[in-house]
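Presented below, as structure tokens, is a lone chain in the form predicted alone.
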Amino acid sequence: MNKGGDKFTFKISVVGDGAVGKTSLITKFTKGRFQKEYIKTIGAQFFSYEEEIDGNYFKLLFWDIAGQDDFNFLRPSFYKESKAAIIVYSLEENDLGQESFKHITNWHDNIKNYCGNIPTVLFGNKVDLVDEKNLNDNKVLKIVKKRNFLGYYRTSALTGTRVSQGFHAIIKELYNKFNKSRSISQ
């Protein structure tokens, strides 16, 4: 990677209920692999990803924030300085899927409360566990529009379905914001 250009670091918070696949999605994107066994995140985990765009060096720090209510008290400090966010819910047709869908707006309210109006992408994860033809996106698309999310992606950490596209939507948005603010300041 050419490190001769400008260097920028962006923190991205990844949130959602426990067991929806946040860690698995980040691992798939940053390392290209899937971890089969579920390991509960305690507090937060941190991942980094580097990319060069137009000669500029970008480092993304993904903060994988535990979804269990036990860690509510830690969230304000974990959200601090985030430049973008990803909310993950499960597409599974079970209690986890239903509850995690209901909590999308709560997660977004937390993001807005602690970070302001930052670019946010929504991932409906575990698409490999459902029949996509039977999914109806009307409710989720209403939330995406009402909340002005950057995008919505049906993802699978297992197969990699739309994982890269979702993460790159955030990268592209941060790059465009960086370029815009840079040209204004020059």
Ligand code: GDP
Contents of the next structure:
Amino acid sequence: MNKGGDKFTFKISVVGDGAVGKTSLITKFTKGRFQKEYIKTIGAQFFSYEEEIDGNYFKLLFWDIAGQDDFNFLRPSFYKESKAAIIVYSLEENDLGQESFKHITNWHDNIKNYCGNIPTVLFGNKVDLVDEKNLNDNKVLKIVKKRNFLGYYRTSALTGTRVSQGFHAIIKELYNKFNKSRSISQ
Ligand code: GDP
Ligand code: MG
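Moving on from the form predicted alone, please list the structure of the form predicted together with ligand GDP.
Zooming out: every chain and molecule, the one shown earlier first.
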């Protein structure tokens, strides 16, 4: 890691209903790849991940909210200054799958409320529990288009399917934004 290079820190909020796999996804992506920091707070925790792109040193802070309503008062500080967001729902064919799908737009409204129009990626997680051949993306892709999400990924924190791809969609977008703002300011 080139610690002497430029260093940029981005906060990324990871949201979605409880038990859809937020913590598992962040753990899968950050664990063992780069140095991991794990700090548990009340109602939320964050994971740090470092990556060097073209000699620029990036630090990403993934904020992982605990879904409990008791901690609603923490929401504003949870979202504050987020530069991007990941919304997770579950592809499971049960109540959790259906409810978490319905709540995608609520989570996105929350993000827009607190952060404005930040790049947002959608994960349909636990794809290992369903047969991908039987999935129909029409409904979800309508939301993706209407809400202008950066992308949609069917992921599995268990097998690792598309986890890196999904996270890197966000990282690449932040990198491009950073490059653009740097070339304007020079
Ligand atoms: P969170 O509440 O959104 O942070 O969800 P967790 O990461 O705690 O995961 C909830 C439960 O789902 C745990 O028992 C996980 O082991 C399980 N889980 C998470 N992701 C996956 C996945 O991709 N596939 C399967 N089969 N189980 C998962
Ligand atoms: Mg969790």
